[in-house]
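One chain comes next, on its own, written as structure tokens: the form predicted on its own.
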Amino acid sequence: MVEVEVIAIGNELLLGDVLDTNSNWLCQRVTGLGGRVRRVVMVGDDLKAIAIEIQDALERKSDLIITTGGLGPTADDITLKAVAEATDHPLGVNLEALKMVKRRYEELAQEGYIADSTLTPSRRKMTHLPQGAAPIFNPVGTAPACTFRVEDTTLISLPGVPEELMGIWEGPLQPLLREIFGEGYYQEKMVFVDCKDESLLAPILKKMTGAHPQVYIKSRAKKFGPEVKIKITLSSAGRDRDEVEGAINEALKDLTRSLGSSGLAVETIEES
């Protein structure tokens, strides 16, 4: 299974000015591809702090490290500088990135969004990538994303603007994602149980978790009050669809049987 870490970058995140929806969205997409996000961290616009987080993730031998934010034209957009420092690969003008940025500003000028397409120093800043990195075209904004291989780890740097991040992930980044994840598959089923005390489920779920280690099993109270319903989620991911579905179905059968033996009624079963 592909092991992934996400590093969300930006002072605005730590100040609470902006909600980090990007990390949640990426976790959902990685899980859906059959990968596993094992760590998400949020860090401010601090060169040393960002570089340390990247170095630590590399030392943990993550298969994929995703950074979000800090790719723009302003002075506080320092993500790629931190990548360069963390990997000891100096920044330099990437000719392919230069073409991408030039093309985007020319398009914006033609469409009347900007008055001048000249590549000013601030705009050229977005063409500076770590040596050996490759740019990924941004179909929504102006700053290219960046991919970089460090031994067995792939590092992907994405913009922080959600629309740009999503546009790159669902568009130009897809070939690389297929290369990394293969044909991953994810399945999730939800069991709603008529139970007013979640603690009654604890021994059952503990037994299920031990018997079905390839399936993630988690209970949550759907609502509180006299008519409490407990939702039990069963999820699994992998490269083989039949294996994933088989594991989920076996765990579901075992769970339903155990709940019935304990006098707990399963109301509904849903698939996401």
Given for the second form:
There are 2 protein chains.
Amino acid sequence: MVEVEVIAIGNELLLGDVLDTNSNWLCQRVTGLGGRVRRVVMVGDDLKAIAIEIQDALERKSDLIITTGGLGPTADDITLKAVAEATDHPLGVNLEALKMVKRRYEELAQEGYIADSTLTPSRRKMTHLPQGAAPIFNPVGTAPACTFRVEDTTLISLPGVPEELMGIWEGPLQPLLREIFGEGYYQEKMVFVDCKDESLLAPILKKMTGAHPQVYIKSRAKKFGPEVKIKITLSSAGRDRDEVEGAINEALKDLTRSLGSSGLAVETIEES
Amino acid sequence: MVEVEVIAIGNELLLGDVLDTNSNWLCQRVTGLGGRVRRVVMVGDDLKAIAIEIQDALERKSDLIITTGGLGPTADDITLKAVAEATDHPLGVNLEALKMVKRRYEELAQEGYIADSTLTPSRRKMTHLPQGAAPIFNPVGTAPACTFRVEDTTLISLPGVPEELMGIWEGPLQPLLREIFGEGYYQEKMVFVDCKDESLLAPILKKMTGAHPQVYIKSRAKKFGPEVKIKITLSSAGRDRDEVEGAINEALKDLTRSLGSSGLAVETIEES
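Can I have the other form now, the form predicted in complex with another copy of the chain, not the form predicted on its own?
Once more the chain from above appears, this time first in line as the rest of the complex follows.
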């Protein structure tokens, strides 16, 4: 399974000024591709702190490290500088990135959005990538994303503006993602149980988890109007669709039987 | 300044099934108390992974480490086991926690919410704390929170259900928080600038950041209906209110002057 780490960068996250929805969105995408996010970390706009997180993630040999934020024109946008330090590949002008940024500012000037398309030092900053990195076109904003390969790990740096991050992921990044994740498959089924006390379920779920290691089983209390029900989620991911579906169905059958023999009724089953 | 780390625990976070709003809420609270969150990390329900995060945070000598999630009755709720391993203080029944959990299930039975208040193994699990830890009453749910002191670091373990986490923080945890944060003070002012291109602001903000190290200065493009404006936030925290306000006012005066001499107009100033 493809192991992924996410590093979300920005003081505004740690100040609580901005809720980090990017990481959640990326977790959903990775899960949907059959991969597994093993860790998400949020750090501030601090060169050393970011570089340490990248180095640590590289040492853990994850298949994919995704950074978000810190690609823009301002001085506190230092993600690629941190990638450069962590991987010992100095920053330099990337000609492909230069073309992308130049064209983008010319378009913005033509559309009357800005007065002047000159590549000022702040704008030029976005064309500096670590040596050996490749830019990825940003269809929404100005700063290109950046991909970098270190041994068996791919590092992808995405902008922090959600629309830009999503636009790059869903568009120009797709070929690389297909290369990394292959044809992964993920399935999730939800069971609702009329049981007011989650602690009654604990022994049943423990047995299930032991018996079905391929399936992730989780319970959570959920409100339905004035009623509380327990939602049990069973999910599994892998390369093979039949295998994934088989494992979930097996676990579901077993769970339904166990709940029944404890006098608990399964209400509905939902699939997503 | 009080340095804080947050460790958010739960497979559902990494699967993207649940958006981690707890960490954002805690970041806001810590910032408001004049403290600084230096790092937030999300890990799954994995004993070793959680213990490593706690150990690393202890080694960084943060003043306060907050864990969220993994305190409940199910087998995958293993946060306190990880605290026990990381600090080398084995789990055992805590009599105060036992009293809290027992009373809570008796209340739930009296209210007709559950049939039986017997302390089953799953319920009893919530009374096991690391040796030397203290329980904190949970006014909303069943699992007590837990505080633990390791040298100069306080470790607080809160439940993952947002209502419980908030209820404990705003209620029974307040005396300990006042002890840790003292009478901290935080101020934030926002300036809106009519400027379509953030890159024009970069050199001005860079100069400001260098000249006012006590003040955190951040720009972000914001939509106001069809218009886009740049919002610049200046914030500062510290023990002394006059000092904090003085630093921000100084930076604001300087910023207004610099923007003006670049032909950029400050539109409004907001305070929070």
